[in-house]
Amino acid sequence: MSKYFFLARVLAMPILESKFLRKEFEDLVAVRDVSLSLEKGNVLALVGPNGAGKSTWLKMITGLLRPTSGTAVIDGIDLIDDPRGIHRKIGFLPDFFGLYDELTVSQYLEYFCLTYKIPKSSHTEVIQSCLKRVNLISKINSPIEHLSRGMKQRLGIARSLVQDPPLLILDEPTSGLDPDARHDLHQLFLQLSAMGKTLIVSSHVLTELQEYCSHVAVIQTGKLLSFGTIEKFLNQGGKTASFDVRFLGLVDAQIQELQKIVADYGTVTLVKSEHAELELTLNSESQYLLLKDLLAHGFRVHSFALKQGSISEAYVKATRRGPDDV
């Protein structure tokens, strides 16, 4: 094996693989062997009611719980061998995290330096660059008390970046916070996600998740019921999909030869002459034939997208579907 082979292998590696990860809590089984994997880069939506074992998964995931079964690993780090060696690859915010207010925000920092054994020379550098990446820089030397409740959430984030960990996982970050904190810290994850920090977000606000994640994993009763990429979830059942079609010039005469050519390739929704607009349900893998068609037969095609529907539905679709039909 040639050493660029081996070079692309562990470039390739998951960030984090969960294998079968199950905990029992006497007759309760709280997680039912969750597998999955992350890339760098990454941001995982993790979404479920309340309830559906996702603290449990996120609290063995980040060593804080041994699971009954199963393991996971972290950065090529195995749980059950090395569990320590896990807290030093993960920044973890739990949905309740607590603050000293009396203390400012380069003084809570360098709280954290020390218990991560972070070398005194290093402590002003780490605490100027955590700042500057969740942009708190400007506060660095107010006390945390004056803070607003999303600077404290930011502040937390920088908490958890201190050892410069390649996962984060957030559970409820954007809990209680009002619309520009929230605009501000899906700005934040977009950037570390850019910087090759991989993410798992915990939420409940699901129509906010679109807006950052890139993959979602729907947890109910401990069970996975789906996983894959935000573009493979909000198009739920596979097979079919609704794409919105728009041309150029598109006359009144020329609907109805329209309407034959796409009926052999799916169902006509909705037929706006004055916008020469067409939404249609076919089969997403003859979406390509169905283009060359139109092409064909002369029509000008502006556009050709495929409609995603809100995350909400297609959570209700996932969860209503069951792991069985995933």
Ligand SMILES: Nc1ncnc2c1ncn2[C@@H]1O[C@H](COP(=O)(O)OP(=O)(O)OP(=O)(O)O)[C@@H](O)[C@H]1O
Second form
Amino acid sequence: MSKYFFLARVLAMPILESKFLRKEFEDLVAVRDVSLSLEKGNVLALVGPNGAGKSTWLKMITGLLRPTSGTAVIDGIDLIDDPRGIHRKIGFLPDFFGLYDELTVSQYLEYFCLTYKIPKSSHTEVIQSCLKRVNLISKINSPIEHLSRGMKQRLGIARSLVQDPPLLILDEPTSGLDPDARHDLHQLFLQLSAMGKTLIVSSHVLTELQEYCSHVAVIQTGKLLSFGTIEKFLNQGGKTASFDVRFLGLVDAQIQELQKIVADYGTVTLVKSEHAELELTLNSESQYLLLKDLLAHGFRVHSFALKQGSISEAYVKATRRGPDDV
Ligand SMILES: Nc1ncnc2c1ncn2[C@@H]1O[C@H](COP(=O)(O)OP(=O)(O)OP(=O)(O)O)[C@@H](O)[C@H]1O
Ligand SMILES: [Mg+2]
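The structure above corresponds to the form predicted alone; please give the structure of the form predicted in complex with this ligand next.
Below: every chain and molecule of the assembly, starting with the one above.
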């Protein structure tokens, strides 16, 4: 194998491959043979009802819970062959985590530096860099008990970054946070993804998935009901999706031209010229091209969004339909 071919294969290697992971607790099958794979920079939203098996699957991947059968390969390391090796590859924020309120932020992260056997000489640099990444550097000397809930979540994420792992697993990191704090965390997920980290985030807040994830996995009674990109999830295997498009300063004379352009991409189901609003159904893969075309023709596009409610509808469809790839 040539050096370049080998390099190309390594770069394309998935960061996570879950291979038929299964967990049984006596008679209960909590996770049923879950298989999926993620690449560098992917952000997976893991959704499903209470008791679906999300946390159990996450604990298996992190090496905290031994699978009944199946395995996972993380950044080239097999979970069954080398569970300790897996710990170095993953930063994990469990659904419930303690923060040692009496410590300061910096003392807390120092503790994790020691746990991960990071050389003493690098501690200050590692602590500062983790806190900068989660935008908490101003609190470096504050006692943890003085932090708000959102800050504590960010400190939990900082802790998961201490070893600089390629994969971050965050089990309900936004639970109990207000919309602003959730939005801040979503922005942080995007920043981490842009840095090349792969993230798995379990969440019950469906309406915000689009803000931060590239992929969605739906789990119910231990089964992976659907897995794919957020676009495919919203499309539910169909070829079309509905969008609301709004324009600035659209005049009646432009409507005909607009209809002509849009007709090449999909079906215009409704044009409400009085509000400069367009509701259209189109092949969702062509949405980017349509937007480009509209801008090239000088239309001032104010917003171009999937219709509200799509996510909840997609979730209901996925959980009613049964196992399938979307
Ligand atoms: N240690 C255990 N022993 C026995 N049963 C368990 C254990 N851990 C989890 N379970 C069961 O496995 C199933 C899946 O639980 P899990 O915690 O993975 O669900 P979840 O999707 O994370 O739910 P939630 O959204 O409420 O966090 C549940 O029926 C739960 O009761
Ligand atoms: Mg859970």
